[in-house]
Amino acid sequence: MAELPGQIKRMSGGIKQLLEQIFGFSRRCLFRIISMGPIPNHLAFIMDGNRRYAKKCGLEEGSGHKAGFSALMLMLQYCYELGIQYVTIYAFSIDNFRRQPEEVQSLMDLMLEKIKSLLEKESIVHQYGIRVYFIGNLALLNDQVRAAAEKVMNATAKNSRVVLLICIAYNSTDEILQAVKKSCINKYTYNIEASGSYKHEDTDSEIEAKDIENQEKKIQLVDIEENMQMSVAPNPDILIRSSGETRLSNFLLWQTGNSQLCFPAALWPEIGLRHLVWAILNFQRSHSYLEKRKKQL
C-alpha cells in the first residue's frame, strides 16, 4: 500500500506525457494544413491584461505578469513552429514609467530575471536559434536591465534563423522623434562633408550655388525609415492585442498602416493557440487585398 501513491504519481506523469505528445502531433498536423496558405512573415503582440488576470484569479501582485511570460513562451513556440520569421512584443511602454514606483521596480526586477533566462541553455532562444533585439530608449532603463539587454543582443548577434524584437521603454512617438533627430544629424554631417566649408575667395554667386545645392539635400522619407529602430525587421503582417482593447497605445504606429489588426477578448495570460490560428486564417482571407494595398504605396 505504501507504494500506491508513487504508482499513482508515475501513472499521472505518464498520462500527462502521452497527452502532450498527442497535442504536439495534432498541432503539427494543424500547422501543416495552415501552411498551405500564405504564412505571415512578422507578427506583433500587445500583451494586455496581465494585471486584470491576476485580479480576476485572486492572485498576488506580479503573478499576472509571470503568467503572461509563460503565455508568451508558448506563443513564440507556436509562431516559430509555423515558420514565422519575426515576432515583436510590446513589453514595457515609456508611459508605464508613470505607474507607482513600487510597481515599476517590481516589473524591472521581473524583466531582469526573464532577460537573463533567455541565455540559459534550455531557453527558447537556443532551441530555435533566435536573434534578439531590444527596441526602445534603453537609456531610460536602470543599469542592470540595460546591461542584461545588451548582453543578450551581443550573445545572439550571430543567430539568423528567427528574430525576436522586444520593445522596452518604447513608444512610437519616441521612435519617430529619435529617427527624425538622427536623420537631421546625418544629413547635416553629410552636407557639410560633401560641400566643404566656404572659401574666402568664393564669389557671391558660388556661395549662392552651394546654398541651393545644400537646400536640395533635404531629408527624405527613406532617411527617416532607415533610422527607425524597427528598420531591422519588415513591417508587421498581423498585430494582435489581447484583452479586447481596440487601441494601439502608441505602438508601431509608423509600421502598421497595412497590418491585419486582431483584438481577441482573452486576457494575455489566457491567450492560446486558437487565437493565433484565428488571426492567421483572417490574414490569409485578406492576404490578396493587403498585398494589393502594399503595391499601391
Second form
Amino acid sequence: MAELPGQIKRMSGGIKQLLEQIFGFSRRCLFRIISMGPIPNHLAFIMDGNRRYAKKCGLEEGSGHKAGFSALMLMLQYCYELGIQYVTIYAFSIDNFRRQPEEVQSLMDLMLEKIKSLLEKESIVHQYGIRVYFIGNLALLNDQVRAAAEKVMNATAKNSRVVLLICIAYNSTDEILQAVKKSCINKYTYNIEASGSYKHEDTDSEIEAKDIENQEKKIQLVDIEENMQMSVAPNPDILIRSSGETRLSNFLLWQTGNSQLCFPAALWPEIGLRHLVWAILNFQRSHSYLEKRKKQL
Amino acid sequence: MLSLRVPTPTSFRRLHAGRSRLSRDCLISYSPSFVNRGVRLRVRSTKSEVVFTPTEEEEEEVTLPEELQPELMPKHVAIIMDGNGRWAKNQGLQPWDGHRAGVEALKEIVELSGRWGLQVLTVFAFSTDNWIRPRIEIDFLFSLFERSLKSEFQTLAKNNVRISIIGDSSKLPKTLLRLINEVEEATKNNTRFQLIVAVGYSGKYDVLQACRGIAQRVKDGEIDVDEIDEGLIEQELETNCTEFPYPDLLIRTSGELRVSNFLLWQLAYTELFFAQELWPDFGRSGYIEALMSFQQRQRRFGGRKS
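Take the protein just shown as the form predicted on its own and give its structure as the form predicted together with the partner chain.
In what comes next, the whole complex appears, and the chain from above leads the way.
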C-alpha cells in the first residue's frame, strides 16, 4: 500500500515522457512539411508582456521574466530545429534603464544568471552549437554583466552552426548613431590623409580629378552598414512582437525595412509553436513576390 | 447680443445636434461640432439672439466624429498608400486608373486630417524602390502628381496648409521640380496644417544624407565628432521641415505587414496600423478605425505605466 504513491509517480513520469516523445515527433513531422516551402534565415523577437503575464497569473514581480526566459528557450529550440540560422532577441532596451531602479536591478541580476548559464554544458548553446553575440551599448551595463557577456562571446566564437544575437542595452537609433560617428571618423581620417598628398597649386585637370575623388570620398550606404553592430547577421526576414502591441520600439529599425512583421496577441510567456508556425506560413505566402522584387532591385 | 464664455462641461461631449424650446419665444440649438475649442450654442428668441462661445480659442467649427476623443488625437500621421495597382486589377482597369483613384482617396484624407485637427500628415507617394516599375507607369505617376499639385495647390494654400516634399529629387522631371519649389516657397509660412509628400524617398537614404551633412559639418570644423548625437541626426533628417518629425501613427493599407523602408529613424516609437482595404477604398471609415485603434493604445516609450 505504501508503495502506491511511488508507483503512481513513476507511472505519471513515464506517461509524461511518452507524451513528450509523441509531441516531439509530431513537431518534427510538422517542421518537415513546413520546410518544403522557404524557411526564413533570420528571425527577430521582441519579447513583450512578461510583467503583464505575472500580473495576469497572480505571480510575484520577477516571475514573469523567469517564465519569459523559459518561453525563449523553447522558441530557440523550435527555431534551430526548423533550420533557422539567425535569431535575434530584444532583451533590454536603453529606454528600459528609465524604469524603477529595483526592477532594472532585478532584470540585470536575472540576465547575469542566465548569461552565465549559457556556458554550462547542458545549455542550449552546446546543444545546437550556437555562436552568441551581445549587441548594444555594452558600456552602459554594470561590470559583472558586461564581463559575463564578453566571456560568452569569446567562448562561443568558434561555433558556426547557428547564431543568437542578444540585444542588450540596445536602441536602434543608438546603433545608427554609433555607425554614423564611425563613418564620419573613417571618412574624415581618410580625407585628411588623402589631402596631405595633394600639391599646393592645382591645375584644372587636377581639380577635375579631385572632384571625382571627392565624390568617392562621400559617405556611402555601405560605409554606414559595415559599421552597424548588426552587420554580423543578414537582415531579419520576420520580426515577431508578442503581447499585441504594434510598434517597433526602437528595435532594428534599419534592418527591418523589408521584414515581415507579426504581432501575435499572446504575452511573451504564452508564446508557442503555433505562433511561430503562423508567422512562417505568412512569410512563405509573400516570399516569392519579395524575392522577385529583390532580384529586380 | 450676449456672448458668454464658459468652460466645456464634459457631459456636453456626447451631445447630438438638436434644438429645444426653452420658452414660447426662445429656442436653443446646439451643434455637436467641437474639439478642444468648446461647444457652440445658439439661443434665439424673437426678442434677441444670444450666442454662447464657451472657450477662448478660435471660433472655427471642427467636426470630429463621435467615436474619436479630441484629447487623444495624434499630432502626426504617416500613411503608406498601398494597393492602387491591385485595386485597378480587381476592377478590371489599368494601373493608372488605380493611381487616379488613389489621388481622390488622398484628397479626402488630407481634408479630413485638416478638419480633425492633425498637425502633420506624411504620405509615401513614391519610394526609391519604385524606380523599377515600368517607365510608362513612372511617367504617368509624375504627371499625375504634377497635375494634382497644380489643381489642389490654391485650395490648400487658401486653407493655410503648408506643403513640403521630401526625398531624393535628383531623378525627378525638371518641370515637377520647378513646381515643387514654387509650391514649397509659396506655402512655407502656412501654419494650420502641414502635408509632407515623400517622393523618391527611403528611410535609409534619409539617414545617409543626414550622415553626409554631419560629416561635412565635421570637415568644416563646425562640430566635433564627439558632439554628434541623436539630436544632431534628427536636425539633419529631411523631416526637419516640421515641428513634429516623429509620426504618432503609421497606417499602411492593402494588408501588407511591412514598413518597406519608409521613415526609418522617425518610426522608433510610432504606433503601426495595418488596414486590410486597398488604398482607393480606405476613405473616412478606414481612417476613423485607424484613429480609434490608435486612441486605445498604451504608449510607454520603453518605460512603465505605473
